[in-house]
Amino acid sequence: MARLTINQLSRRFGSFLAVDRFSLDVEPGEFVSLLGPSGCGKSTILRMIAGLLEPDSGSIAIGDKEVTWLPPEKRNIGLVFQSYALFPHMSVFENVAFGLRQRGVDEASLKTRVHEALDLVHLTGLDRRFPREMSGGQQQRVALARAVAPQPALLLLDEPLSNLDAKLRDSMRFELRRLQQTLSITTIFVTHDQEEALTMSDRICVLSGGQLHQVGRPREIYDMPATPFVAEFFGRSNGFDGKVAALGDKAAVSLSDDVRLVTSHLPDGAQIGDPVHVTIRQESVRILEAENEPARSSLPAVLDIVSFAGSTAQFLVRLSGGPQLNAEMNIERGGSLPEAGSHVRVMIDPGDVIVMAAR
C-alpha cells in the first residue's frame, strides 16, 4: 500500500487547458473514482500518474517518493487500459508473465507468481490459452492479473468495463472491488458511469471541464451535492432556476409565481429573492392521488405521460402554473397505474429539496 498525493497538477495540449490545477490525497490501499463526462480530463490525470504524459506544473508523489519526471517503468504502478492491450500473440501465462519479467524476476518466482494472480481473479487452469480464445471478461481478468502481479504500489484503471456488456459489467464491478481489497492496494479508477463510482469507490473525485468540483464519499456526494453540475450529474435528477422566497422555519423557493417549494436547506447568508439553483431527484417526488389532504409541501399537478419500467413507473409531471417535472416511483406487483392526463397531487419532502446558490 502507498499514499498518493497529486498538488497543483495542470495540463493544457495547445491552447486547450485539459487539467487546471489538480490536487488529491489519496490513502493507503483506498479506492478513488475520478468521475466525469467526456473531455473532463480524467483519463489525462490517470496518464499524469502513469507517467504516459508529462504535466505541465504541478508535482506527483507515490509514498515518499516524488515521480513526477520519471517514467513509467520507474513508479511501480499497474496499469488497466480500456482496451486491455493483450499480447495476441502471448499466451495467458506470458501475458501475465510480462511486467515479471520485465523488472527480472527469476524463473521459479515468476511461476509462483503468475499463478497466484490468474488464482485471484478466477483464472486458474486457463494460463495456456490466447486471448482470442477468451471472452471479454476473461480477457479484462488477464489484464488484471498482469498489473497486479508484480505487486504495485498503486493500481491504475482507465475505464477497464466499459468494453462488456451491461449484465457482464455489473458482477465485474464487485469482483474488481473484491481484488482490490483483497490486496489492500491503493487504486485509482477513471469511469464516466455515476453507478460504477457510487457502488465502488471509497471516494470520489467529480470533475468538468478539467476542474475538480466536489470529492467526497458516494453518499455525501449524492446527499451533499457542493456545485449544481454535481448535483445534475448524479442520477436523475430535475434541475430548477428559482428565487429564495421564505427564510427560517418556513424556509421555502419559488420556481414561478405559482409554485413554491418547501426546503430544509438554503445556502448560507441566503436572503430573500437571491437568484438560486433547485435539483430534486426523481425518486424523491411522491405522486397521490388528488383528493388526497393537501400537504404543506404537495403540489397541484397533471400526468403528461405514464410509462412502465418493471418493478418502477417513470412519469412526467405538469405542475400547474409552473414546470414540468420528471419522477419515478416503485410500484407492487400487479398495482394499478394512474393514467395520462390524471390530476394529481406532487409531495416533495424539504429534506430533498436541494437547493444551492446560482452560479
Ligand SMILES: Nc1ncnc2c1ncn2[C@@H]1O[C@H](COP(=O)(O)OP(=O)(O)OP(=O)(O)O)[C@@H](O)[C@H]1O
Given for the second form:
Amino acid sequence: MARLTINQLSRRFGSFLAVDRFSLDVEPGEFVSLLGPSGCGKSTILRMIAGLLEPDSGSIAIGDKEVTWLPPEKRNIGLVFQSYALFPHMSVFENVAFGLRQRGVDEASLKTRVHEALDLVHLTGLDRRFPREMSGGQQQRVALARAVAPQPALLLLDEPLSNLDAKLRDSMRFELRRLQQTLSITTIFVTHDQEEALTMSDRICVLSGGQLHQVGRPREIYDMPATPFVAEFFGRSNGFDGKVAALGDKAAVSLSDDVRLVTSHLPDGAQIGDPVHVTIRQESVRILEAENEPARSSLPAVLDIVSFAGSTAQFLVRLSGGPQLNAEMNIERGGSLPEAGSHVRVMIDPGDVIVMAAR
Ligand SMILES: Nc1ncnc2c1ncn2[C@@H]1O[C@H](COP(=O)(O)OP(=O)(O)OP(=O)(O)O)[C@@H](O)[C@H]1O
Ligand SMILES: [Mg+2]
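Having looked at the form predicted on its own, could you now put up the form predicted together with this ligand?
Zooming out: every chain and molecule, the one shown earlier first.
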C-alpha cells in the first residue's frame, strides 16, 4: 500500500496534446478512477504511471520514490488490461507465478502465493487449466490474480471489465472492489463507464481532451459538478445557456425572456445579467397534468414527444416561450401517461437547477 503522487504530467503525440498538466495525489489504499470519453487521455496517463510511456514533462512518485524514468519492472506495480493479455502457452498456475518468478521468489513460497491469489479471485483448483479453456470472466480473474500475486504497491487497471457481458461485469465490479479492499492496495482504474466509476471508486477524476475537469467523491461529482462538461457527462442531462436573473434568497436564472428558473445555488460572485451554463438532469424534471392546481414556480409547457420505456417514460417537453427539455419519469404499473400534444406544467426543484459560470 503506497501513496501515488503525480505532478503536472504532460504528453504530446506529434503536435497533439494528449495529456495536459495532469496532477493527482492518491492516498495509500485508495481506489481512484480515471473517467472520461474515448480519446480523453486515460490510457495515456495510466501508461505513464506504469512506465510503458515516457512523459514529456512532469513527475510521478510511488511512496517516497520518484519513478518517472524507471522501467515498469522497477516500479512495483500490477497491471491489468481490457484484453487480459494472458500468456496462452502457460497454465493458469504459470501465468499467476510469472511476476513472482521475475522477482526471484523461491519455489515453496511461490506455490503458496499462487494458490492464495487464485483463492482470492475464486479460481481455486483451476491452476492446471490453460487460458483457452476458460471463459472471459475467468481469464480476467487470472489476469487479476497475476497482477496482485507479487503484492505490488500499486494496481493499475485499464478498462478491465469492458470485455465482459453486462451481467458478469456487474458481479465483477463488486468482486474487484472487494479484492482491492481486502488487499488495501492503492488502485487506479480507467473506465469510460460512469456507473462503473460511481459504484466502485473512493474518488473519480473526470477528464476531457487531456485535461482534468474535476476530482472528487462520486457523490460530490454527481451533485456538485465543477464544469458543464462534468455536469453533462453524468446521467442524462439538458444543458442551456442562460443569464443570472435574481440574486440572494430568490436566486434565479433565465433561459429566455419568458422562462425563469429558481435555483438554490449561483456561482460565487454572480451578478444580475451574467452569462451562465444551466444543467438540468432528466430525472429532475417533473411533469404535472395542466388541470391540477398550478403549483408555485411551475412552468407552462407542451409535450412534444412521449415514449414508453418500461418502468420509465421519456418526454420531450417545450416550455412556453422557451427551450425544449428532455425528461424521464418513473411510471407506476398500469399508470396512465399524458399524450403528446397535451398542455402540462413543468416543475424543477431549485436544488436540481445546476448553475455554473459560462466559460
Ligand atoms: N501512440 C500514439 N500515437 C499517436 N496518438 C496517440 C497515441 N496514443 C494515444 N494517442 C492519442 O491520444 C489521445 C488519448 O488517447 P488514450 O488512449 O489515452 O485515450 P483513452 O482516454 O484511453 O480512450 P479510450 O476510452 O478510447 O481507450 C487520443 O486522441 C489518441 O488518438
Ligand atoms: Mg484507453
